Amino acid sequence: MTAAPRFLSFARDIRPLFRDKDQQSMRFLFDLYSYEDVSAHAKKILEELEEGAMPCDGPWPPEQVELFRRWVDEGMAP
């Protein structure tokens, strides 16, 4: 029997990712810790993650990257 495939949410999976200094030095455009702001910016947040230009202290390691990049892919869940 194969599992069902494990759709990615944004309390479960990509909220974690976010530490809070990211929040924090992100606080001036929108807030990271919120569903309705990330997902608002979701492309261009993943732009930035892709150019390796967020978080401003070093790129995020490109499992990272392509867990938001999942999520994004598949329609963005709370």
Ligand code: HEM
Given for the second form:
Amino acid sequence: MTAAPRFLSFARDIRPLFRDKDQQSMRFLFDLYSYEDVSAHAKKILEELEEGAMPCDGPWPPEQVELFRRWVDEGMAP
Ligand code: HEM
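Switch from the form predicted on its own to the form predicted together with this ligand and print that structure.
Full complex below, order starting with the chain above.
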């Protein structure tokens, strides 16, 4: 039996992917703990994650990038 499909949510699925270090390092541009900021900059954030350019200390594993991409594709639920 497979689980019912569900939309990803920022609070439950995306926000926990960011470390305190990420949030603090990026505060000069946007707040990674803020739904408003992350959804406003989602395109650029996804670009950086896919290139492996961010986080500055090592790329996310592909499954984690895929999760962020899915959240964006689904319309960025809070
Ligand atoms: C998942 C975590 C992170 C995300 C999603 C992220 C995302 C981004 C984005 C979207 C930009 C703008 C790039 C541009 O406009 O060209 C950026 C720039 C920058 N980030 Fe991050 N960042 C993350 C973590 C970090 C960490 C841990 C550091 C470490 C110090 C860092 C340091 C910087 C710096 C210095 C810049 C400006 C210079 C540059 O573009 O390389 N970021 N980041």
